[in-house]
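There is one chain below, alone, in structure tokens, taken in the form predicted alone.
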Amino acid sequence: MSFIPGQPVTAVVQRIEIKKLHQKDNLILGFSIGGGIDQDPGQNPFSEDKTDKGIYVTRITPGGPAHDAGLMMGDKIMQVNGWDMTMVTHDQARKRLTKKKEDVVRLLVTRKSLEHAVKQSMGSSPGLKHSGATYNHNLMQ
């Protein structure tokens, strides 16, 4: 999914709730991220047109909290606990995900398979409802 800065974004999203795992003084999510507005989008293996500076899931720990919650490698993170993640630096994204005071992380993510499934269902049966939500966000806010 690509977008033009300043233009509204429409995406099919999935809500994922991850309960952080407590290990001594650390809270573990079980995934890694890549991307951000301060990173080279050409290095992003999940960007189709190599211009997307979004935050993507780059690694999932098998059996970890993110894996158990259904997060997948390649998911694009649109929101974290209600905070917009479409125009953030890598460090801002990392800090938002790892807040010590939050035991649960609520994500809105989009993935290619969600968009593909909705496009197929809308094309084959226009009246068919889909289970994904639609996320509209004006990036100029």
The other form holds:
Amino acid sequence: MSFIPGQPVTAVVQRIEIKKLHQKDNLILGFSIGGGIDQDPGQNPFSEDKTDKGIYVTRITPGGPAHDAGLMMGDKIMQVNGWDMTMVTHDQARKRLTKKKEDVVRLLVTRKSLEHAVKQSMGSSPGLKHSGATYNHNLMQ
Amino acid sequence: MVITCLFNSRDRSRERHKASSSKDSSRSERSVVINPPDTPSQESPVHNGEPLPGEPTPAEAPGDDGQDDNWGETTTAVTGTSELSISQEEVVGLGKGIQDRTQGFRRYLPLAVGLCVGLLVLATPLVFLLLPAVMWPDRLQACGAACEGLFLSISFKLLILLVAIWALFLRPGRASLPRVCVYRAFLTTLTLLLTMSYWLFYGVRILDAQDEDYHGIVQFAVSLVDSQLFVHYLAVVLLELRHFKPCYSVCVMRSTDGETRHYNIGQLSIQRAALSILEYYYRDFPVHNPALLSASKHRAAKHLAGLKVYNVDAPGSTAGAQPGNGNQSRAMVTAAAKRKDNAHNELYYEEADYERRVRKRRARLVVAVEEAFTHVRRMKKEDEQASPSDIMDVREAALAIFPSMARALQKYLRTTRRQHCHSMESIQKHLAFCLVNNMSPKAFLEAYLSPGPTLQYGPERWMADQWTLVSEASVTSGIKEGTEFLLRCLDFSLAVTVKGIPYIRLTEEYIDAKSHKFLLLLQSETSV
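Can you switch from the form predicted alone and show the form predicted together with the partner chain instead?
To see the whole picture, the full complex is given below, headed by that same chain.
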């Protein structure tokens, strides 16, 4: 999940669709994010590579929409509704997730266990098609 | 080279006479002489302090008073297990006897020399001025205001010189050092040389020629006084100022318990460095307590006892006993090994037990003292109507509350083995002092909870005249990097090593005040 400047970022991702919940006046998704290019990456407990400045899921409210959709704590969010989340500030990430006009957010998240699962499945039966998509992102550094 | 050094205290003469007379009378004549009597104060072996009260003195080897013919056969070696003073008072007493006779002479010698030189220095200019006026008054040219100005200047400079000579050379010293200070001798010689050369010139140029120019003669005298003032300035720099700028760091370690202190001193001769180190010793080191060392001596004794398992019989004697002896010695070796294995265990539990006992006694003591202090209070204005029997002065108040804490205090001091440092009068005196100065019970107790510097206790603990300076280099040579010497008292010694203070190279770095800039490292968590 670490990136090499100049090389495309490759990761195994899972598509998660979360319907926002109406709560009083707000639309909430039921999780908390941490990270961003303006934050200190060394304090992120979920990242493997401590220079990774991506957006991570730090908390999931149990019973909330994110929990129901299958989002897990420690996931790194790669895309939100088509917008890239690997090189954004914390505030930009928040804004992209909390747009009032959108009812649903489609996330592409990655986690370590996905890679393991893919490797295992590829190792056991090479011809099998694997669920989840491979995420290619060209980073113009 | 061993040189006896006598440390001067205020009533030194009284103490010394008392000490020497008590030494002669209290110790027995049957003493074991280890050194041959005609070489006094050679490397004197260690002799452990006064016999502690209550400890038995052993039967000493039979010998006559004075020098026995077979003293070689009757000598015994001092082992680490003995705690008594094997007296060699005869040898030491002999040496001290000679020194006592010469000491009176030696003590007054620097004072006498200083007085003579001082008088010479002060009288010479006056004589220079008076002699022409006495010997050829009619032929002298009178000189006016210039001479009077010079007379004034001579008189004030002589006055300053008088006070300065007294301040630097004639004041009673605070210590008696083994050797003459090299710089003092040099300065005395220089002064005498200067005065003699001026006399020479005076005699040849002025007395012989009967010079008539009085103004010139007065100027000659003024130049002498100026030169003497400059020599005195040199004396101040050599004798006083050199000592203050720190150049060396000395490490002083006590041999019995390893107490170590470090000091910075300037460029001094070894004997002067020893003197200032002793002054620091009396201020900084906790008082030497021989009672605390007996535990380690017991352990050492047990260790030595455990090692004595070897068969000293010559091989070939009683062959039948050999195998039995061999088995026995093997058993003793294993027993000794087991004892060695348990020694650290014993030490650990012994020390833990001791700590517990000390803390229990301390707790009782603190409570007793606090309770005692609540019984007495300073008299206020409204108490003046109280019955006169209740009003006491501080001495009586101290005596009144002392009994309630005396027992706890005595038990605590016994447990920490410091009961011989504090007498009842000294405790009551301290209590009175604390009451007068409104001290809390804790402040009163601090004096007894930890050992203080040696000077805090009575003069019998000071041992100020028992110090010996042991040094390989000459004691008048200056201290250098790597100098080591030993300051030996009766039953302990201070090992001193000298190291130079490093040459510090300080560089500067300029920081613009506006260059202090900071980044904020955030890790915020937002819920969406």
